[in-house]
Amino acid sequence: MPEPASFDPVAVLAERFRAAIARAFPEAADADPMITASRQANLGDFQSNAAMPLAKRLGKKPREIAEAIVRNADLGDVAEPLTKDSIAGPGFINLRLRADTLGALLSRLDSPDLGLPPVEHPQTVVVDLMGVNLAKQMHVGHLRSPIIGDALARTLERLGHRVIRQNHVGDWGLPIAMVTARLRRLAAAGTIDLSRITLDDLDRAYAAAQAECKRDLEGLAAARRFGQGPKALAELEEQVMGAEAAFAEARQTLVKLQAHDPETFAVWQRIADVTMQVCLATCERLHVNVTAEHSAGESSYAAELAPMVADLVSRGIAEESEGALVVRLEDPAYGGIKEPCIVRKTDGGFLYATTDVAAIRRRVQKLGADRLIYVIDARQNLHLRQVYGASLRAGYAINPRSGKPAEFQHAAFGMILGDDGRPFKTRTGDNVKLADLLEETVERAERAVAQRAGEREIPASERRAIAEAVGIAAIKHADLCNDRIKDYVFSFDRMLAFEGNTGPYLLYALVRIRSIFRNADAASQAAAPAATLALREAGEKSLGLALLRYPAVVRSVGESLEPHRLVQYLFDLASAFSAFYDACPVLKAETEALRQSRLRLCHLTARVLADGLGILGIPTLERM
């Protein structure tokens, strides 16, 4: 038997075909063997499409090239013998793996790491996967970033990298000072009790604080211009004066916050505690690994901004432009961006970009990031390229350990749409609260589980636990199964279906396999993981080939940052298992050896499904 360097038959066959091409055509030894899975199972398991591009390169006929490759291919211990009949069309070479080769590769895959040992050179990867604002409820717009970001973080961790998650919290600046000032004033008047305040209360206070600081200067100017009566003028002047007073109070509060005035800071801290408690609880319910230690608020960078900007100025990185300080990025080495990155406004204030440059500096210089991944919606691409370009020009993005720039990747994503093709909103046009969305999903899942159970009684507590897992699996799968850059339409009915490429279908596939082992006797359960794999039937072979793709798929997600590849793979695997299960009796197999072989195949399939769902952050079940 061969000793392949990979569990992936494509890699094994590519190595053999590469050698065959080198023997047949030494001048083209670097040619790609172009091994792909066959689209027509009746022709073979795999095919090589190398003959056509080689024909153009060497000036020969494709079939002549294919025949020479076949003559020089050493596949006797890997695939069934190749003949002229193995060549189809203009020069496609079809081949089938030997059953014992397939069994040997699967046995090697059936290891503790499932063919995914830790990478030889692990990186430190910082994943910016979330951004919430104090005093505001998380809404549907916050759904995609943590789901996608956590799946990517889990993938990279599974591959052996050191991953640092970052929840970039908007907890500083004038908007927060506005709500802090309002709450402090209301608390002093006895109108509210800060010890009992909820996030809904804070959400309303945030909107009210914004409104009371908004001066209607245009309305006042219009009233004066059109000679409105003294009553109208008095009302507008009073509004403007009140807003100016509220705004001035907010500015003073910001100064107190920056100075860590105890009373002011205590109010701010209460706002932060209430907001983050709800935020982290929501993450926990979503099975997203974001905790307090992963959260770095803008406040944590506040003291660093002025010294950093001074450093940029002293080294000539930042320059004045119309009263503001900017970092120019036209040089292709820094992105070739015509729009400069503004790091300080004309009034001396800092911007989001300033904080984001400071974040890159911390993540690379202090945390040692080799790779920076930002899971942020596609509309922020220019902003992210600007702050990375500015950080690169300043040297902040150069890893001190390797001396190389940290790799920057924007894992951009599209929007969640309603049935009308517009951004998903409530009927009143408001943002859908994330907590409400999750609760409705679980409630609908509970009804679906009860309907599917029929007359079978399920205890209420068990039914709720199943519904929780099914609902969360459904909502996460619905997001992750799409190419992340594309918008997708949110549909409860589609995502909660138990058929097709859905979260409930994948959970059911895993539960069905686990039920096989519950119905097997203890001796079979113990012996199956070490049984000899004998794959003779088409269903067995198709399932085995699907299993062998797993390591390559996970690695491809780590490189491309596209979780939908893994979702599609898991659906393909579940579908292959369903076909196998229908065609190949397991517990009632003809012989004990065949029974044990199929049980081992089931066991390996369950392990891969569970591992893949774990990488996606999708909860699993023992029973449904």
Contents of the next structure:
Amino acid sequence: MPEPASFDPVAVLAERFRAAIARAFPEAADADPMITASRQANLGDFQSNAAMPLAKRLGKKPREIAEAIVRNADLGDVAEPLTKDSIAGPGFINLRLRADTLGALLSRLDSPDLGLPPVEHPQTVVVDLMGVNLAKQMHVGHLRSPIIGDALARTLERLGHRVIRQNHVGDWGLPIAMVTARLRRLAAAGTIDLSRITLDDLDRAYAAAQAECKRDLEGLAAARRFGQGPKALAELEEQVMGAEAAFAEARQTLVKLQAHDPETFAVWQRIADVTMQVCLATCERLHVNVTAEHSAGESSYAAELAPMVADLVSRGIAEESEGALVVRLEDPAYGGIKEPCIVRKTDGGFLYATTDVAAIRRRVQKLGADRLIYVIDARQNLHLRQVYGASLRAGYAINPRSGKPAEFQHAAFGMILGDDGRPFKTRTGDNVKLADLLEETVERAERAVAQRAGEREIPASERRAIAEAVGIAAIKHADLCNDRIKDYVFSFDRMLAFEGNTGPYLLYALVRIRSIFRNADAASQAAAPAATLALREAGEKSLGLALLRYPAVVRSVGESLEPHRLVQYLFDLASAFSAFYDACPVLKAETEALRQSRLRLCHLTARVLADGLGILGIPTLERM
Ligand code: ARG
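Having gone through the form predicted on its own, I am curious about the other one (the form predicted together with ligand ARG); can you provide its structure?
First the chain shown before, then all remaining chains and molecules of the complex.
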């Protein structure tokens, strides 16, 4: 198997330049050769910017440095020989790959793994990529986490790591007990039929349970203070007493749930089933690989919390503070965070954070995580740093196999906004139901596809399948194409456009390339994958250079956890293909050899596009 670096001209050239710098300036042998793709194709394919920082470091003129590097560079078989004319401006060195080198690198890339053999030292990576809450309808706020998280999980899998997805379902605690208590009461009274309940019903029951447990103590005190009439006072007292009763019932329900009381538990289970059915169906429609086996809800940690907190106390890691138990994190080794991590409240109850510490313990100690990735919105950053800091301090985050702390990364993301620049809501100010949003996207995609097809009739069933793929591609691409930390404005029109950097454009580009290949005769098709690559025209060369960037781009997504780099790359690749195809006839090329070389470029481009879209979790099509 060739060295992964050998596919990548940047790596090959960097190697040669490193040697040249070491020969010219032994005292600065560690200097970065700074090879980048050239911004001006007429000057070269790549450039080295090493001379400028080296000049500063060595107190010499950049031009002199560049000349010394050029004199010492041995580019032999890789690039055209360097001359004084290769140096531009203050000391940029321009490079041009040899045509046969480009062909050779490309045929090496054109292997089954497309330049991405499994990493030598695979890591176990746990990706926290979804956290729906029971009895709550999924809305647009639940879109980003699974889309980005699944793309990252697929990237790491593609690189050869062992990935464990975790759906940290919010399925425990007093609010869940409140709705469980209410439903149990209503079911016992015959008011509702639990076997036919929907998530919308649950959503309403959740809000009603919250309201009925709301004790308006302040209202009552104010009414007393301002000497409200006896009627108003009596009303308020009654409301508070009702709420007290509902609240007490919820507390008892939580205790019963902890003890797995069969009747109470059955109601809870029903709530969980109805919620998860919608959640998993949404994931399936989104082509997000999250299934029942990835569920690890808060309830699954419930029994571990008390012993864990006892462990923290006995080892002096958690301490008392105003009646609560906290883990202090001011030490830079634990994050240098002012606010301590609270693991038990004054009333003895555990918190969201306690569960997340238990989750880190399980993920590292039991699942063997070397790396913990949280794909959660940016507002939870402090919370996550706190629970990771506390877990480090407790030793829970130390991987037992390597003896090293599991790496922690928060792949934070911004919000989805409406046209008005405010969080995306319906016109009446409600949350947009995710299922409705997906349905509307696909319906609009169907209209766009029909319009595009014009006179050409597409059978209805095929049109529906195309619309489904186009709609889902549009929505996922729109979410992945921006820097994830930024907010973005949701726009059906923009995401469903067939021009520009959009999902539909990329799908269409792939389908078009596949159809060019399909239109070749059988003999050429068979010969193309092994054809000798001859890249002479500018269009061929830029396409070849773009293809060679693929492995490095995927690896950079694995490190930075920024899928938009891959999205942008695929758009650049599709654009390079378009320019190539406009300038270089493929099926009508002058010679059979050239025809096969170009067909091979088509074939390879299609493979890279399909592989890249697969990594992003974007469904593709054979025809559209
Ligand atoms: N249920 C949480 C929420 O709605 C999200 C869970 C994220 N994951 C985690 N390990 N905390 O905010």
